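Coming up is one lone chain in structure tokens, specifically the form predicted on its own.
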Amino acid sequence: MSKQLNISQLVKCYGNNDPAVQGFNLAVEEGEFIVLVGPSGCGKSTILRSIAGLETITSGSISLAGKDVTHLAPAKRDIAMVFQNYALYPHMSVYENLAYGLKNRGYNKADIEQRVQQAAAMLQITDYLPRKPKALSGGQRQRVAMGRAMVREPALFLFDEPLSNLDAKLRAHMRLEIKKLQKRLGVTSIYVTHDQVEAMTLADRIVVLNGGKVEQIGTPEEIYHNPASHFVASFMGTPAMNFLPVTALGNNVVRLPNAQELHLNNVPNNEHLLIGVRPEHIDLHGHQVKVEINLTEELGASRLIHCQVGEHPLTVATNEPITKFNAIAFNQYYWFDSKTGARLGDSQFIEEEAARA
């Protein structure tokens, strides 16, 4: 039986407040890894808790493996969830925490032993199996919480920012381990985070949320290279996309914030026009746009150069040696409506020779 997850027109309201989630739709293929990403308060954790049955939804439906689970109790949904705040049993050892769900489901001792030891080795917590949660650090407790979900091999994994309490090195390691585990088991997974690096590295598809609504659903490549809105373009990417307000003068000519006039491709006829340029899509050898350099950040293999165009900041990302420059060119850029946030037209690419002309 398919383990596909289908969410249709999910709405969640708290009292008389505006909906925390508004008409959310998502169809997840069996074995897919979906990441819900967005700022605090965007509705991503509410959606996750609704899937788990921990929130009673206001309207809509949720089905898993062809079965309507909208009104089922959490324990009957064949879902394992990893919480941000661990949710471990304090009176049980780590081993007992990992084994508890398996015992309740009638697994024999040999199967329990195998699954617990395998998960413990993967999560580097074998030495902690005899300990109680109070004897562990926050990062160790979170790994135990993840192991408790992993050993069950459920129809659906739900992850609620499980790596937020880990240090940077372990977080990077655990991202890889989660992805490897998910691919090995082939379990459909929904992962919530505000960390775009986690979203980009883990997801088969990303759901970008803002204010309880979906801004865009797509692969990491689609989200990054073809953002559907100003919000998506500004939220996804480190460092963030540059935005400059420009005035369309007609005949594909715009006026920049420094009063410079510039000829660009397919300039929309729009009164609220923004040009968006990712820091890595800026050519230091171009002569299109005059800039003033404020600061350079050395990052080892690469560097960020913080500039200004008029009063507006602009960041350049490059791995080239720093040379003096006072003008740059845009190798790729996007158009947005600053009032509605809508993307206008396709992204524009400039050939290298044209950019240097």
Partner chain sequence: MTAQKQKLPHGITPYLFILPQLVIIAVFFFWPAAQAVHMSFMLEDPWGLASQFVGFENYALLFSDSSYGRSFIFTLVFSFLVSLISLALALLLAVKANSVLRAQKSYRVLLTWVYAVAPAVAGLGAYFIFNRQIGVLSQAFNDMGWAFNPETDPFDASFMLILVAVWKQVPVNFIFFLAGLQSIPKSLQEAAQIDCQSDSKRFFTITFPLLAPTSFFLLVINLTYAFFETFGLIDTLTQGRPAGATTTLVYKVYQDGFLGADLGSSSAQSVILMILVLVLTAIQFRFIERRVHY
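Since we've got the form predicted on its own here, give me the form predicted together with the partner chain too.
What comes next is one chain alone, with no partners or other molecules.
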């Protein structure tokens, strides 16, 4: 069976600038929820808008539900998009906003009525149908924007940071709603965000982008436990992964920034070696690496302890009621090449570790 959405070798240049997207490939299964994540300006919106047909792409091809849509107009693509600022039509009532796309596709009145009512009921916006968008709160507008995408029952949903205009509480709530809704409707979705919590919680698979290129594509677990590069490791996970430059001395021994020598597993042979340790993978009772404590941040259920190894900062996350220690151990760690940013060493080992953890 062919994939629901297939993007191959997508390149997009704006004017004569460097390409904003450089050879993007992605194959999406039917019903899959894909999240594009990456820092500002990495080309997330550009990819999404190219799929929607709002940007003409420089080269590459896009096919949706077995049909090549590369050169089709947006309205012909069977996609629906939810915009960051909702983009509701201000001169139309909520009902008309939902009905507009259906009307233009020639649905009859009864059919439109039925679909709008059904979507409105699902989103709990039935009471607001006669209102104009300006008389709605941010969260309600968000629902209407969702409704406008839903009524058409498209082959693909596109979301461009749909929650970033909401406050933190509402955002968490809507995140859950979107997830539930998507599972219930089973519509293939591409979701753009720079919020990694959104990415981790929503995605079936995450695409991590950097500078117009894919860094890694994988499930949230893969991305978290088995990052493909220094960039992915540092971008995903809060608090961020710790990185320490180390020198390999042979025989699986490394020298740490505080001049301490330490025996570790599977040390790769590399000149520019970087060890990465997640704050939550540090054992406060292992007496291996000497640290100095600088500052403790209390987070309620857990606490962050900011320490130093030589000149380098190291953050420890723990929920043990410990605030004083002077040596730690690394439960789990990753190797990177600090020059190229590439992940080094045997990822198999890491996967086993992850499975055990």
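Under this definition, the rigid core comprises the largest set of C-alpha atoms superposing within 1.5 Å between the forms. Numbering follows the first chain given and starts at 1. As the structure is a prediction and not an experimental result, all values here were calculated from the model.
- Here Arg171 does not count as shifted, since its C-alpha moves by less than 2 Å between the two forms after the core is aligned.
- With the core held fixed, Asp111 shows a CA shift of 2 Å or greater between the two forms.
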